[in-house]
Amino acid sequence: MADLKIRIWRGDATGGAMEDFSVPARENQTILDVVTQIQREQAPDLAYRFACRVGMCGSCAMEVNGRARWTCRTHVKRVAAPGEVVEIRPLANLPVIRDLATDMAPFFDKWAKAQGSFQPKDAPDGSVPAEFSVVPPNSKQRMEADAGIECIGCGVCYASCDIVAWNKDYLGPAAMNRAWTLVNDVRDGGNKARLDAVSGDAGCHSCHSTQSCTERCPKNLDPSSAIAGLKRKLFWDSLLGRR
């Protein structure tokens, strides 16, 4: 089997360039397998991030041939024809620490700005109530919340978002998907501040609904619909004088 031609971005926050590598092609090897082999055998100073290797943590997300992906779940044969170069870069829209490792702080800072923390209604100080409310699983709000609750914060949607690329203040799909799950959580009492946070210039109304976030989410979530839900909520609350 012929060798794979791999091109990896090397550098740091001050700049960098692509560097070529070659590794033996194997059946069913993933992009993360390739990066790991290069780091172990050819470039021991290559920086990248991974943890579970089974598609649970999302920490291995990188840009592969122009598209953000979980590299542990991406087989080489899915993204490159035989003989084609595989190009691997750090996630877009995030500061580069070194090589393929990005600083996720801006991504999680947006979650905080979107008021993405659960605020119990009965405990404004944030303490856990003695008893949780029972939320019927078939209620409309519960189903809206359940549709987005499985986000693990991998950053693929954020790296794929055109609006984040244009406007660094834009909260991004994951933060607003989280906000939408909490808006629909009947146990939560923080919606006033949350809706204020997502209604500004950096919030849901800046979304152009290009749906790259939904198309590329490895968990098959639909942040685009969550953002549309926030828009509808703000519209009706304003129309009916609830804000």
Contents of the next structure:
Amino acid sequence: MADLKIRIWRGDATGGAMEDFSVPARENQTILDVVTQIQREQAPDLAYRFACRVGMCGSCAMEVNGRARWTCRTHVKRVAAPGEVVEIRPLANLPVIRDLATDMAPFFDKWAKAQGSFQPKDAPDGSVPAEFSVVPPNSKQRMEADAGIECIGCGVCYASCDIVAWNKDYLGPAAMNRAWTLVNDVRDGGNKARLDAVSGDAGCHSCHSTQSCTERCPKNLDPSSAIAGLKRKLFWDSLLGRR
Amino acid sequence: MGAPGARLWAVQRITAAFLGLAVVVHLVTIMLAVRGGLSATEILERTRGATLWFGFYAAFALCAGLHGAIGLRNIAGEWLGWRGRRMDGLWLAIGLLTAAFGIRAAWGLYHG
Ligand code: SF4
Ligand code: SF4
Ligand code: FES
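Next up, the form predicted in complex with its partner chain. The previous block was the form predicted alone.
The next block holds the full complex; its first chain is the one shown before.
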């Protein structure tokens, strides 16, 4: 089999350039395999990140031919025809630390800003409530929460959203998807602050509903609909004077 | 609602809903009116003193002014980075001014 032509972005926060590599092609090979091969055999100082290699941790996300993906779950065959160059860059919309490793801090800071942590309703001091909440699995709210709960925080949606690129304060799809699961969590008592946090120009009202986030989420989640849910809730709550 | 963006969003959706209907009414009226030719006198005959039509076009102009200005505000924020309370005030003024021109025109047909 002919070698694969790989082009990788090398550099740091001050700038960088593409560098060409050639890697032996194999029958079955993921983008992460290719990057690992390059680091082991050709460029020991190549920085990148991964952990589970099976699509569970979300740490291996990068831009492959202009599209954010989990590299461990992306076969070379799926993204490039034989002989075609594969371009690998660090995840978009995040500061680069070095080479293919980005700084995820702004992404997680925005989860915190969107009030993405569970606030137990009955216990403002954080202690375990005395009573268990009964949450019927087929109640509407439970189903809304379930739909978004499997997010593993990989940042693929965040890197795929134009609004994130245009507005540095925009919370982004993952943080608001998380907020929406909590808005629908009947055990949670933090909705007032949460809905304030996700409303306005930094929040759901700047989303264009273009659904790149939904299209690219490797977990098949639907942050776009979650954001639409937030808009709907804020609209009716304020119209009916519930806020 | 907290952030101005949220209120503006609500106004933009509500005006959009009204404009959707209004454009249909506007077009249907045109189509009915032009059957057999149309002259300025005919238009004035229909609109002069017709309070309902004046109300309709005044609301139309107000919605169009606000809807357009909010849309431009969002584009300016995203593409040019023009944001903040001052800009919001400016866009509101532009929206109301556009609306005022439209309402003035409707008034002319109603009264003139
Ligand atoms: S739907 Fe909204 S959050 Fe998702 S990519 Fe588009 S603008 Fe971004
Ligand atoms: S919503 Fe999907 S793409 Fe976005 S961080 Fe969560 S798992 Fe990743
Ligand atoms: S390495 Fe864990 S998801 Fe790819």
